[in-house]
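Below, in structure tokens: the form predicted alone, a single chain.
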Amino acid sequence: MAEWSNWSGRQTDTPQRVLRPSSEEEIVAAVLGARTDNLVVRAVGASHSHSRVAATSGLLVELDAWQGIEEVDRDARTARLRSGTRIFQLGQPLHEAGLALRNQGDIDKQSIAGAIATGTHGTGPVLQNFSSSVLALRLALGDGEIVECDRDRNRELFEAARHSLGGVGLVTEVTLALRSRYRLHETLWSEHPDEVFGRIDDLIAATRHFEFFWMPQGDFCACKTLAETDAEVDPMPDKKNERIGWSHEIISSVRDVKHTEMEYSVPAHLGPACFLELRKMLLRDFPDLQWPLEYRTLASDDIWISTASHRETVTISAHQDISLDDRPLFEACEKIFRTYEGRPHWGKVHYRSGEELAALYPRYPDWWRVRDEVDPEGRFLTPYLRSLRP
């Protein structure tokens, strides 16, 4: 036996049994082990998700030998992965076929199986998040059946599984829609909230990307956006705040300062209002806080459990030190969070139950139907999964 952590060193479990497999047949060989000694099977990249979606005490399958990309259909503009290759394992690859991923978030640490499962996204009024980038998927289910799946073949399944929170069964392959490579310009600059949110929805169309790190030690905006170019790549030394690079070196940030996390998404149209409500609590109540409130923006999507589901999104990320107690902070960005339709990040801190989720997300049920009967004898159903069910 041997503790597991996540990222942050917050979330923490015991399994019985940690197995590192190199192929999909190790693979199938472990959840058919974990089936006869009737241990929970919880699979992980890089345990980057603050909540504790990841933790189990049963078999844990660390995913780090099993990387790589099978195939790359440059006409297509499709990739085939292996679910634990790191996103960032991924830019340099893609860029010499003439390829990109379509977007990604800002910490591209995460195993690609990881970003899908919990509904990872970058900002950008017109991108989605990663599961909305998934064509195919293939699965080594409970009984250790192979399955796969898409749009055509196990249509249900598919819908589960691109947003699985790696409770429908363990992912062996993913298959993703990409696009033709291209180049941003990033632009930095801080401003008070006053101005930014009197033309918020300016800076919002005018390019590919906008978000802002509000610093509540200061009251202002680190602003930051990405605009697609043309223009060949130049770093701009002489521009302390500019600089033009191919997506992939671009988008993703150094985030190495340890902490804990909760997001939520709201309809975009009351992200403002959120905001500057969550703004004049914190500075209120909370004025020894060190650390950003996060501000993005997501496209609508069709997946079941998507935090962005029906909905163009804002969302908003708070966060703390770990060395600190996070749930005073949590539990009072929550309580607003709550008042604006407020959907929970399934990775990262937040405190809804089961029948609150379903409320928020008319295709719940539908989920936990086809979770179940894939995995009836609850071989991927971890006790903070159970504890989701409404």
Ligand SMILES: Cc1cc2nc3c(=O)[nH]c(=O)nc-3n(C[C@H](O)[C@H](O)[C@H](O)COP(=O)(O)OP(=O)(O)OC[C@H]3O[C@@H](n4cnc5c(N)ncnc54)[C@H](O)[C@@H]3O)c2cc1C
The other form holds:
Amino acid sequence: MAEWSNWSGRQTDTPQRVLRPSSEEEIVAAVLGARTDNLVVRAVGASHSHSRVAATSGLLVELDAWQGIEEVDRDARTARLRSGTRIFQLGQPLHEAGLALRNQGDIDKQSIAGAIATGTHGTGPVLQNFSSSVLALRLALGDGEIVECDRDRNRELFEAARHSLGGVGLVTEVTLALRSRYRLHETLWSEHPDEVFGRIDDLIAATRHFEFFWMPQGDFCACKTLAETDAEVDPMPDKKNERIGWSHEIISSVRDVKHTEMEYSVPAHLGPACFLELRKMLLRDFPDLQWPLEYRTLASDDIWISTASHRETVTISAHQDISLDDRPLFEACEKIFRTYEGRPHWGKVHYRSGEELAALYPRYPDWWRVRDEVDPEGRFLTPYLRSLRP
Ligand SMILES: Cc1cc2nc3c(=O)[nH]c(=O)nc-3n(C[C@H](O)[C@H](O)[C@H](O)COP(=O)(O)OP(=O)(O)OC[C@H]3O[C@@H](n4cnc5c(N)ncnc54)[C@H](O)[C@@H]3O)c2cc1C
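Same protein, different form: I have the form predicted alone, so give me the form predicted together with the ligand.
Full complex below, order starting with the chain above.
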């Protein structure tokens, strides 16, 4: 028996077996072994999810020995990746091929399979989440069969598996759509929320990426824009708040201070009202809160259970210290998110039932139908995942 914990240490479990496969054959053998011994299987990437979506007391498959780029197609702007590959491992080799990821999130520590399983995203009103860049998948099903899927082959499996919550099969390879490499000009500044929301639409439209962290102590927004530029790379040492660099060096930050997090996606046009209500509530009811709210944008997509499914989106995250009970804060925030048609991030804390989630996603029953068809024995159904069943 081994101990597993997520990045923050807030989620723990005791898997009966931990395996670290270094080939697809070993991944299949791991799944078949779990079948023989009736263990529930969970693959983990970087264990950066705040929810229990990566937890298992059965078989834990760690994929750090299954990393790397299998193939890059410069002309088609695609790459085929081993599923345990971390996002930070992609920047330099793709750059050398003249390519880059379309967008990235706040950090680049996640595995590619983990990022797509939960719909991980960055910011930008025309930029979609990682799952939207998936062109094809190769995965081991619960009976050990290896299948490939994309928009033309096994279409329904593709729809469920490109945002899988780890519950459809064990992804061994991911083919991603990329773009030509690009440089970004970063600008940082602080401003009062009234000023920010006085021109929020202009701020969002002005550059490729806009976001802010609202700091409750001091009541100010730490804003950031990233504008695409043809200018040369320039660290601008004379300026504290500007720099120009390649996308993979600029977009993601280092977030070493451990915390726990809730994030909701709301329709883009409701984002400002939702944020302002949260701010009012937090200043009134949580005057000692030390952690920020983060405000980002996310483009609509057509993925069954993506939080941006068929709607332009604003995402708002609340954070709490890991030494504190996060429940009072998150319950108070969730109460407000509910009134703004909020959809919870699949890799972060929430308290929604399967029935409630089904009401938020018209295709939620289809996701479960396909999952059940390809995994009738429930090899990838952890107790947490079962708790999300409608
Ligand atoms: C500091 C920090 C910053 C973050 N920033 C952002 C952000 O900017 N934007 C955002 O959207 N989210 C963000 N997150 C959340 C994070 O991106 C997601 O939770 C993501 O899923 C974590 O990736 P991972 O590799 O750690 O996956 P894990 O947490 O290890 O696993 C997540 C899910 O993926 C499944 N999975 C992993 N590998 C496979 C595989 N090979 N086959 C099938 N299923 C698999 C797991 O079973 C599990 O269900 C952040 C989290 C932290 C801690």
